[in-house]
Structure formats: C-alpha cells, structure tokens
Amino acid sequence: MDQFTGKHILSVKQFDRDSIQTIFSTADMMLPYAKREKRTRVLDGAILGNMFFEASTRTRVSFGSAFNLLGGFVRETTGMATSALSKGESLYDTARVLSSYADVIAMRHPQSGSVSEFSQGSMVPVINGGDGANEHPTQALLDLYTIEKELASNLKTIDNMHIAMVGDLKYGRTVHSLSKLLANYDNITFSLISPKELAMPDEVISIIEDAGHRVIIHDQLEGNLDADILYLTRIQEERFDDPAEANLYRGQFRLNQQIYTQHCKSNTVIMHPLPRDSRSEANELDTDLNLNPNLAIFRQVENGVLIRMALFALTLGVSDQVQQHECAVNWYSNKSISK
C-alpha cells in the first residue's frame, strides 16, 4: 500500500504486475459497496477535486461516484472556459490553488503532458483522467481488469491471449495505455487493425515488441478477427487538425452480429472504451450486438467504478480500513455490478 499512498497516478509506466495485482485485489474488495449491498464512510470528510477541462461524461461521473461510494465529497470544474485557465493562469498556479481545497484531484486536459505538469504544483495526489492523445491510465487499468475477468470466465489468462485493437490507433489514448500495460504480461499476440493513416504509433509498437510480444498489422477488419479480445475505438475527431478529415475514416470498421458470427470465435469478448459512435455514418458497434453476451462494454463501465474506488483508497492510504467503516444501506436499491 505504501507504494501508492500520497503518490500521483500519471502514467501506466508506473505499474508492474505486482502493483497491478494490488490494484485489482483492492478493486475486488470494493464490489459490495458498488453493488450497494453495504456502504462505507472510510473517506468521510475527504474532498475530491474533479477537474475536467475537456469534455467527459463517463470518466468524470465515474470518478465522482467512486469517491462518493467511499463516503467522500466531490467538487467539480468542467470546461476550460469556466476556469481561470481561460484568463491565462498557468497549470502550476491552478494546481497550487485547487490542491489547497482538496485531498485528491482527478484531472482531464486536452494537451499531452498537461496532467503531469499540473501535478508539479499540486500538494495532493493527482490522478490522470486523460491528457490529450497521450495517456488514460485509469481506463487502461479498468480495461485490463475487465479483460482478466472476461478471460477467466473462459478459463483463459492474459498471458498467451490474442487481442485485436481496431479503429483509430493513432489518436486513441486508451489503446496506447492498454498496450503499455499489457507489455507487463507474457506471449501476447496483438492484431492492430486500422487505416494506414491512423496506425498505432511506432513508440507504442516498440514497447510491445521489446517486451517479446507478437505484432500483426492489418488495414482490413473482416477476416482478421480471430482473437480472444476485440477492442474497438472510435475515430477521435477532436484530435484531428481538421475535424472534417475524420469523415474520411468514419464507418470503415463497423462490427455487427453478422460480421461477428462470420469472423469471430464464439467466445470473443467485445470491448470499447465508449462513447461508441452510433451515428448512421459510423455505427461502430451495431445495436444488434446489445444482446450478445460477449459484449462487455457496459461491464467495463461498471469495473471502472471499482478501479477508481481502489485508486482513491490506495492513494489516500485507507485500503486496509474500508471494512472498519462499514454501515448498512438504508434505501431501496436494485443496483448490480455484473461479474
């Protein structure tokens, strides 16, 4: 636990297999609280500064919900225009001020490296909620946690698996971070499927290959889906210099039940970091997949709360005190976290 207490969570490069397992074990412990079977007040009185300077729904609300479920309070800033950054304040000064109001900060910002720069001025732990096209470490952790759970149900492990990553691999920070985390494991086959112009960055491929994994590169979807995990990403139009350019690639890599049945194994797990682009010209994941039991996208969302609860408990040094502060749930709840 001491390896996390008071520390920033900025990059997946901070983690090895042992630290990943510590996070996952702590996340497992959070399940009854996330399911509303019990509640805990272990962070009663603590304040989360939820600082999201770039558009977000799931990540922002997930961080806030995770902190609330541990008994803490949440204060939010959303959007650049409503913050002092729009008046020319530096990230250092912003961090110095906001960290005086909070016990931990979750931050998203559109510029690569911005969260790390912010952390240099913070007096409290900072957790990276996404910095431009660079990294999204908590998404990578929840994705890996989901992969471990989904594969276990098929009597498989992350070691020796085959994962296909599909879509915008150039700007998709989730696949960058997940690939770097997976480099900690053994004998993984990566099928990287994207338009040539949106290929996985060489730096990420080098990390994968240097760790001894196999990399196969494709620019066509169908015929290349014989994988244990199929991880799709949307076209990241907000990362293009000219957002209209994204239209050149939108809709090239669609998955529906027919394609799944024809090209995937019967137990291939379908993942996506969300939001999925459901506009007719894109339709990345067809709604006819919604009843497919191997569609794990909503289990990813649920697992995200567990992982973020774990990170808060670990960085604030209370992971061994959670059960000591349990109390009963006194309201009606039909919440359920899928296993």
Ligand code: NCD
Contents of the next structure:
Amino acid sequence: MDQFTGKHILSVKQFDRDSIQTIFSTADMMLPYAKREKRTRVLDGAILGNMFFEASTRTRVSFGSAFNLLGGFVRETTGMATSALSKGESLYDTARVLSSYADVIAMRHPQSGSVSEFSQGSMVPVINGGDGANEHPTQALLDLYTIEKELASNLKTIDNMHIAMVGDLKYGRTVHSLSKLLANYDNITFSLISPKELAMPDEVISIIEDAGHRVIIHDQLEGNLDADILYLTRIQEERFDDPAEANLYRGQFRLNQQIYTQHCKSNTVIMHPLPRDSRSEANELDTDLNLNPNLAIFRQVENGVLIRMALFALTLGVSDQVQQHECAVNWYSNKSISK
Ligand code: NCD
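Hand over the structure of the form predicted in complex with the ligand; the form predicted on its own is what we had up.
Okay, now the whole complex, with that chain kicking things off.
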C-alpha cells in the first residue's frame, strides 16, 4: 500500500514536498475529465458520504462533483439540525454508522478537531472539509496548486515568493492550512496583514518561522500590497462569540481595481478562498476586479475539482487506473472550449 491508499486526510501536516507533487501530478491528469473532453468510470459503484455539518457551497458541491466525475455516487447530509448529532449521538458513533454506507467520507464540522475525532470511528478514509478554525487541507492544496500555476506563468516559483495574507488570520482555517503547507518550501516572505485582534495564531507563525521563512506582521493594507500573491479572506463572523463583534472588522481591508493599479505589482495574483463578502459594509474584493487577468479566484474554484478528484483517486487506490476506465462524452459541452 502506498502513502495515500486507505488513509485519512485530516491535516496538511501529513504532506511533504514529494507527496504534494504526487497530488499535483494526479490533479493534472484529471483535467480532460473535468473539462468533459472524456469521461472515466474508475469509481463506478463507489459511494462518497458527503457530510457537511456547517455552511458550505463550493467545498461540498466540488467534493460531490469530483466524485461523480470519477464515476462514483454521492450520499449527502447537510446541517446539524437534520442529523442525529443533534440528538446527542457522538461523533464516533455517527462515523461508525456512516462509514458502513460509504467507501470514503468528506466531512465539515464547526468544531476544531472534530473531523479527526470522527475519523477514529470510521472504517473508511475521511477527508477533512474544514474543522472549525483549525484546518482546511483540501483548500490549501488547491490554493497551492493554483499558486504554482499562476507563478509559473510569471516565470516564478513557490520557493522565494512573497505572499501577503489579509483579513481574518485568527479564525480563517484556509490561511492556517496554507501557511503550514508552504512551510515545506524555501525562502518565502509572509506578510500577515490583519487587525491586531485577528492575528495569525502563534502556533502557525512558529511553524513557518522554524522552517526558515520570513514573517512580517502589519495591521494596514497600505504600503503592503506589492507581493507576488495577495490572498484575501473574509471576516469569519460565525466564529465570534458575539457575531456583532465581526462588524468592528468588516470592511477594514478592501481591494478594488484602483487600489490594485496604484499599489500592486502589474502581475500580483489576487486570490481568495471564497465566498467573498460582497455586502457594501465589507466588499473586501470589489467586482470591478472581475476582468483583471490576475484575479485567480475562479481558477482556484476549477482547480479545486481537480485536486479533489486526485485525492479521491489516490485515497481509493485507483490513480493508475483512471485512463483504463475511459469513455466518450456524448452530450453537448462547452467546457472543453476554454479553461
Ligand atoms: C472557506 C472556509 O469554509 O473555510 N471557504 C471555502 O471552503 N472555500 C473560507 C470562508 O468561509 O471564508
């Protein structure tokens, strides 16, 4: 058995540069299927339990689509209120039960550490789709995959890059996972821009500093926008004890085309895990950037499907059989025209 087959994916800490490269080359191989140029039925008959106990649009649907694109079926539950967890069932029991219905489980839950606890009761691999403010490993992988591709088109690499992370760095699990994943690379400058109260946790800063990277902490956006990658985040209002407290921070850091033109490099790549908060009091990433070629947010979304397909193929041990189970696409599709 290799390092992926039958294994849970709970934290980015389980990956090194080699395993990241394996995931990325498997994701590259998924492109023709995601673009509907061809189909594969490699997971025909397999069942994904897609268990989302916290709000989600793209992560949940992209996990499901990725599994369907490999020919598998998806069983889903959404929300806590409609689950037996609201009747006092333990995560262990829920996992024991759900894993008897599925071959692999993707799970999101509002509590830090919950997905790991759940995995202990599961008889099948569990993939963490976000556990509270802790981690979001599949998002970090798709972000890193996107960063690698965007930088390559600017003739740069992850090694030696400058990334600015902006917004709610305390509760934002995507920046926690991405920072830890980046610790595997060399000589990165991290500009961490947040309100003082929403600073990156010390545990994450220690991981990147111990790996030899440079960390610069700011509480202002002005003067700190000339990074290679600008990664914005939403204020995570659902994580505050008093949700009204989020109003204090919302809208503090905003990017629009005018600010970009004035302060960013001509090829600074703009990223955001989405959803961007487009309410007027926040508007962290203005829609006037939509035509900016360096806005990578929708490419992140597309890459998310490739990464999740790769993780399913690797976890279920079929990554070398994908092409063997190929067939033609027989419906109209314009997805193959552009990427
Ligand atoms: C993020 C999350 O859920 O952590 N969304 C996502 O999965 N793409 C970011 C967020 O909700 O702000």
